[in-house]
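In structure tokens, one chain follows: the form predicted on its own.
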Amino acid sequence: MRMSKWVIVAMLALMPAVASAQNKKVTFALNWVPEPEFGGIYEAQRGGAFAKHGVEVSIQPGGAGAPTWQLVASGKADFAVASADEVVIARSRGADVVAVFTIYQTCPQGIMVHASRGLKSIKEVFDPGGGTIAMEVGLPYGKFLQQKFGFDKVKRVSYDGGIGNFLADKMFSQQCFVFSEPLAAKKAGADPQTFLVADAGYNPYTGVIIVSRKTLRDDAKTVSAVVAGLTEGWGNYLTDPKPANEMMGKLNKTMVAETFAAAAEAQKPLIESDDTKANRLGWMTLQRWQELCKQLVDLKVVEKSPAAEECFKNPEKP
């Protein structure tokens, strides 16, 4: 028996809802609040890239010290944002987490100084008369800077997360993400200049998306679908960040639209590289992971490094 055209139209209208109901539901833990560093993730959710590839993603904002790799390792989150050095540390402790995508090709960690000092390189920050520097020296990048430049010629203080001391003292420098504190300092009337730690030789992939190897092994289709959604989401965000910025602005009212836009623009050069142009956004190489593993052993961050090839995987297209 033939169906009437109205029945067919009704069935077609219901198809997206049915497809959506069948999408695999996954949780995604962030290591900070909604800001442009997660713009492509929110865009993939907002613009339907995740849904298009068959996954329904629930994004869980984080905060300072968010234990993202522990959440994935314990099964409390399916995916999460971490850093490459955290992956190496986690695996050295027996946590079976693996990176499947990276947001930043160039690590955004930097040291912010006043441009009026006329410094030419990050080395000069640690030269005699370097003033005061605020940073978390226990982190791997801090250990790297200490090993390379020494901290005996500057006064070190704890990083408090703000820019008040920087604004008050022309000889004060501090750690930063290049698309965060420098923008806040400039908005407050200061003259920030930033030196990337990556330019000194420590450049771990940052904003890596991690998953358990069990999930990667048992549900490779979902992992590939999430990576495909991320690739599309980040591509769209780099082209037009405004829609996702507006979405994140409703979730994070501490950042104004102007800052969202400025941060999105400032991070672009860190997300794209020759590797992403040759492959896709989020691509990682074995050489970079091998170099990082060796550095973390040299810095005594880990006693024995896991095999670099076990720390990451570039999933195939779904």
Given for the second form:
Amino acid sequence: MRMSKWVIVAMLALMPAVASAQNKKVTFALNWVPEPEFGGIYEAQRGGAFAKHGVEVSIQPGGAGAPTWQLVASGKADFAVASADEVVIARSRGADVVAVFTIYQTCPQGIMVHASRGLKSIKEVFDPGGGTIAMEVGLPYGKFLQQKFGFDKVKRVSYDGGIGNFLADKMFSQQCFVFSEPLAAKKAGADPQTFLVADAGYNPYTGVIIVSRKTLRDDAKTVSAVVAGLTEGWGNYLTDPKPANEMMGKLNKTMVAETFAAAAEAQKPLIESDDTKANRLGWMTLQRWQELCKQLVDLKVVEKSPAAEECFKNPEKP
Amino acid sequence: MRRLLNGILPPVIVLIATIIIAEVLIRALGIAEYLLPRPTAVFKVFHEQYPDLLRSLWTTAEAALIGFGCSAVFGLLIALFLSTSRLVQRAFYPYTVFFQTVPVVAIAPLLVIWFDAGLKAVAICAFIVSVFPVIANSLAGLLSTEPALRDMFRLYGAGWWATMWKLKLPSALPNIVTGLRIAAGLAVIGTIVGEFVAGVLDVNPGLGIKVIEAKKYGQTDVVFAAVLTASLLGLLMLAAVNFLGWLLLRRWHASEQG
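Could you drop in the structure for the form predicted together with the partner chain? We only have the form predicted on its own so far.
Below is the entire complex, every chain and molecule, led by the chain shown above.
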């Protein structure tokens, strides 16, 4: 009896080791806390899509400004979430990172204004302008808007990550993820109206999953497996976000269940496109990368553009 | 001349040696530029972008100097007020600690709501971060007047004003200067942190904004150049305080003699 108890304990202790011997372990760094923008990643982990393709993914949430491409380039993380413009910047600085999946086909970055101002387009935020606009420093799309519309008719301040200033001032506008800050503002009783930066002509893939060239070369099988897992995870999340939302809600207690549900619903049209319908979720095209590379040179964000073909790869099916 | 050389030479040698070792090590180990830039890369940034850096330096210096000036004036006034009686001290001193413990990053967004982003809000950040050492050191100085001298002033029937002006303040000066020294460096830190949140992104962005922007673009060399420029500002302010201390103390206090 005593003996058999120990055997069971030993077997239980060994089980995870056995499981992990079969599944390849990889780390996955996020650039923000668990929120619907990563829903499909958590769903792939929760629903077993990663396990099905033979990978065991350890998801590591990050804070604002988490240096994800540096983590991947220096080998501290295997996979990470970044944006397409970061990939171009990283490559131009000599970091060999490659995008293999994109969460958003349409960049969800936008400008949130008070609907009471009656603005018709993103242009009117800057011209005739007026009031204050909060934007993070060093955002390529900030430079794009500046080049296109000029910032001299509006006072530009740093974005602090909140909506307090927006609620307090009717002439205040700010950067936003169209499925995030506007929902919070509405909940707080404001009348937000949003304009997508993509509609103004700057639309980089956002929420791209990056790996290092070395991983892609030496372990293409794992990359394919993770991408297959992501494709399934996102597909399932789009159909039913509830289970993954509950899982993320336990990790991120600052967001309530109804906000999770609302954000998951609001981001749907940005994730699917004609390209994803023709190919699969997360698919990227050379033309879009070429356009982005050209824009970033025009905006003087990078001096010399890296080759667009080397910025991304749609991995083969495993 | 010889004394000057003896003073300047050792730190300069250390600096040059550090730069050479860093350059050689980074090259030898093949460390990527975006992780740690070579000193020569940072020099190149200084060389190519110094007009930009100077403009940013001025924006930051303005806020840091205003914040530091307010800390000096209000810190000293608060310390004077607290030194008037034990009761006043007991009642108010705990609340001055607030300034030291307040996480400025957390309240900077509120400062933007109250005062608008820009010079005013940033200077207030610098003030909040740098005022406490002035209060604490000045108060310690004001309270540690030599008892024998205090008794003598009392014996001669000196009034409150004369005691303060002729005895307490002069004997507190070394402590006040120490407080200002600490505040000078902190004011620069407070300004940079303030700029992260409350800076205005116009044609002359402060060094704090320069740091964030360069970080976003993976320009680690520019980050280092901006950070070094900020420490240069701190050093200059510290040197100014040291000079002031020397002016005030050289005739009578041991700390500035010999």
